[in-house]
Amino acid sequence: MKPSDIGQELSKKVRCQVSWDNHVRDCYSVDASSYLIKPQIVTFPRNESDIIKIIKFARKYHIPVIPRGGGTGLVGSALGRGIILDMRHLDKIKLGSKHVKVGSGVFKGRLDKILKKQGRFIGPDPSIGPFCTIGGMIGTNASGIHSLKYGSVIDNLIQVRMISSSGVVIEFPGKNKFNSIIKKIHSKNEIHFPKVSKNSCGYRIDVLSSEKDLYKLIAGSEGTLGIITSAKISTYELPKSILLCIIHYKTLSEAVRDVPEIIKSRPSAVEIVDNNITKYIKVNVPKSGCLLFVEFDNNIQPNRKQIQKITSGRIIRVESDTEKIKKLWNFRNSALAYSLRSITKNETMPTLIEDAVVPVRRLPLLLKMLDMISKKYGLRMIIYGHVGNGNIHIRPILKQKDLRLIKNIAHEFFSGVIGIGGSITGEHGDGLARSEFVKMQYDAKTYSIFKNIKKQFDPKNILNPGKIISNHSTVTRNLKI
């Protein structure tokens, strides 16, 4: 079918806007990532009734059916050729005394700032955070710079409610016919995930051990298991009292070998930046070398004369002041933006192996074999990050617009991390950039449950196709470079 008989035949059942217009169509082939695909229609539903039609009609003639939300992710989660569901109309917030119920599409900034008032915030915290919604942190397991504290999404969802491939209503927990899953998987053999402290590759299976669970396979399954219309998540206080630290290392390996003993004094973050981010920072902190932030919102006296003699950098400023420590943490949110400011109109940074996570006493083996391919492949990267959850992004800078390079490099270095039992990916997902590699990343049993799951939940393999189960290599097709 032509874009307008789609659009046409699904305007007739729907009371949203369809829009099968090319300028719209073009608006919706990008994201944040380093990917284009043109989508068949572009669809803004208000309400679920418009959800469960639109999922119906894409049933009946096997149109692909891809959500999205503030367009932010790095891995081409949110891109597909048939409709997109901008999430954005289903954006109602109910307060609760210790959680609240927000629609998928509501943007974390403007959630941050009604619960603010209240004395409260939820835990998982992107660096983009004020521009991603509910239900696109969901679908990644999104987490941020205090998950070392607060957990990723995973681990503060209380309840999901979605609409199923064949337009049904579901409730998470609750009963359904997906509780059934939970017995299946239990009676496979054992299953085998990295052993690291935040993951967003394939299915989190590992995490499920009753029904009551069966929501947090829902974090970071991509809308490919069902489509996300709102969810319960705990909030905390605010803390009353906040310390910033900010030390001066002279190599990015210097650095990572104090993070175990500092994340032992229970910081709410530690991040680092190297020095293509410091450079840009606009505060006197030296341009060398590379910056480790840590954050403390508890026992704040005690840390700050425990910091100093865990560390063997130069604590450079320690700050107590609430609005001066977010200006600080604005440099390192930046950093994204930052490090584009570090290529040239002849260089590319394609956003693919930019979410590895390892054990952290293993930061160091990482940071070398990243050493080997930048020699290997003559090039230049840019390093910042979550390492108190070993959590690093990674920004090659290619010389050479070469998809048999990038292909080579997402290979090997995916090879390497999942060799010293890491993850492909954190906080990102799967997406086009990682979904070939799911089944690298995991043994054949776990790989055949994940597929097994994807095929209950969704049988037509309509829900976002190809992502976290791929049967296509998709790491450079279709790249913008």
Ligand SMILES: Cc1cc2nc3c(=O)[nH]c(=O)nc-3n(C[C@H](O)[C@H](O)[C@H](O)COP(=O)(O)OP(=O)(O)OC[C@H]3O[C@@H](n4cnc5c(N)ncnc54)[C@H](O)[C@@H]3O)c2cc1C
The other form holds:
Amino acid sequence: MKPSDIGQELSKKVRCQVSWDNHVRDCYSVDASSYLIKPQIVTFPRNESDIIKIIKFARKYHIPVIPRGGGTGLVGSALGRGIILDMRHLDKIKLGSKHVKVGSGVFKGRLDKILKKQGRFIGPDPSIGPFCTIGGMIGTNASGIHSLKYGSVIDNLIQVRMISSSGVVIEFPGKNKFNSIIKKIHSKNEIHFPKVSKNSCGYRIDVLSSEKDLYKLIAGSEGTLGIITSAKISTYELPKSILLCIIHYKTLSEAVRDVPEIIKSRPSAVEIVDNNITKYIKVNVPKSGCLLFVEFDNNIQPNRKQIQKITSGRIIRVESDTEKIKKLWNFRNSALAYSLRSITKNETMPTLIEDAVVPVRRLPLLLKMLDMISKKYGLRMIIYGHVGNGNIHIRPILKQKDLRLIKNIAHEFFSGVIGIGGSITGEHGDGLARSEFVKMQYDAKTYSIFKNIKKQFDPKNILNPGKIISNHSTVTRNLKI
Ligand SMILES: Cc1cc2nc3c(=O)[nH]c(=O)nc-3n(C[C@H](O)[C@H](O)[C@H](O)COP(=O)(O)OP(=O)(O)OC[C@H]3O[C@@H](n4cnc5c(N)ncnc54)[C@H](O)[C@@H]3O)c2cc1C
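Next up, the form predicted in complex with the ligand, please; the one we just looked at was the form predicted alone.
The complete assembly is shown below, putting the previous chain first.
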């Protein structure tokens, strides 16, 4: 069917906007990743009834359905050739005393402002800040700078409401046909997951102990198990005082060696930026070496003393003024934007190996492996990220269109990460860049459970097909670089 035929037919069934306009389809062919795929149709459902009708239509004609939030995902998980569901109109917010019930299309920036008036916030805080949505955050099991203390989405979800692939409203926890899945997972299977503090690779069956936990399976499911319409999420009281210490180290290895000791004092964040980024920071910091940002939001005075004892680096700034701290965090949050300034017109920095997570004590091994890969292929790498969680964002700088090199690096890096007990993605998910490597991350038994889960939730494979469970190599296909 041509896009216009699908669009005209679908328009007769739903009350919401349906677009097959070329320009609109172009806008939705990209996200913040390195990929480009043009969808057939873009829809803007206004409620669950629209979504149910779109799903039933897609099922009848076997057209993929891809839910999309802010499109800030870094691995192309919101891209696909079928019908895009732009979830922005599912935007209701209902405050509770220690939680919030929130529509999946709510942008985090709007939620933050409303929660701030209540003196509260949600834990996961992707560095993209206000521009991602709750649905996208659940879809990727997002985390962020403060996840060291407040966890990823999976640690903060309480309930999920979604539309299944057969067009039925499902609530987790609640009575529904999927509850029996848990028994099958645990009856005869021993599953092996990396022992890391955050993980967005595959389906998170490691955290399911009873049917009451099934909502956690939806975290990080990338729109492959259902279309989330709303969720209940924990909120926290805004801290009364904060302390940010910026510590300078001559090398990344020296900095990461201090991290296991630093996290024992329970900081709210421990982040790193390398000298590709420090050179753009517009405050007086050394432009060589690297910086560790360590934040505490409780026990401030003892921690101020403690950090001086622990660190082998040089503390170059200690800040307790909330507004100044916000500005300093903006430098860290702009790391990706600063990185882009470091490359020339003929170079590219694909999102590919940008999100590995390893046990914190093994960070030196991860750096050693990166050094070997850089030397082997003569590459520069930009490094920053959430070292307190063992989660590092790595951007190799490559010549454009060198697809074979991209594949080689992906294979070598991912097998190395898995070899040192890590996960190939801590927070960004699998998407087009990593879904083919999910079977490398897990053993055959665990992967077959994933396949079975997908089959039970989506027997006709219409929900974001090819993501997480993939039979094709997509890491270099549809790259726009
Ligand atoms: C500069 C920059 C910094 C970033 N920093 C971080 C960071 O610190 N931590 C972090 O975790 N991430 C980070 N990200 C990645 C990204 O912002 C997050 O993954 C974010 O949560 C994605 O939200 P989104 O609304 O843009 O989702 P999208 O990109 O639109 O979608 C992401 C996935 O969720 C699915 N999805 C969206 N809505 C729904 C729904 N209603 N139901 C089911 N599935 C749905 C999509 O199909 C897709 O698979 C960063 C990105 C950028 C560009």
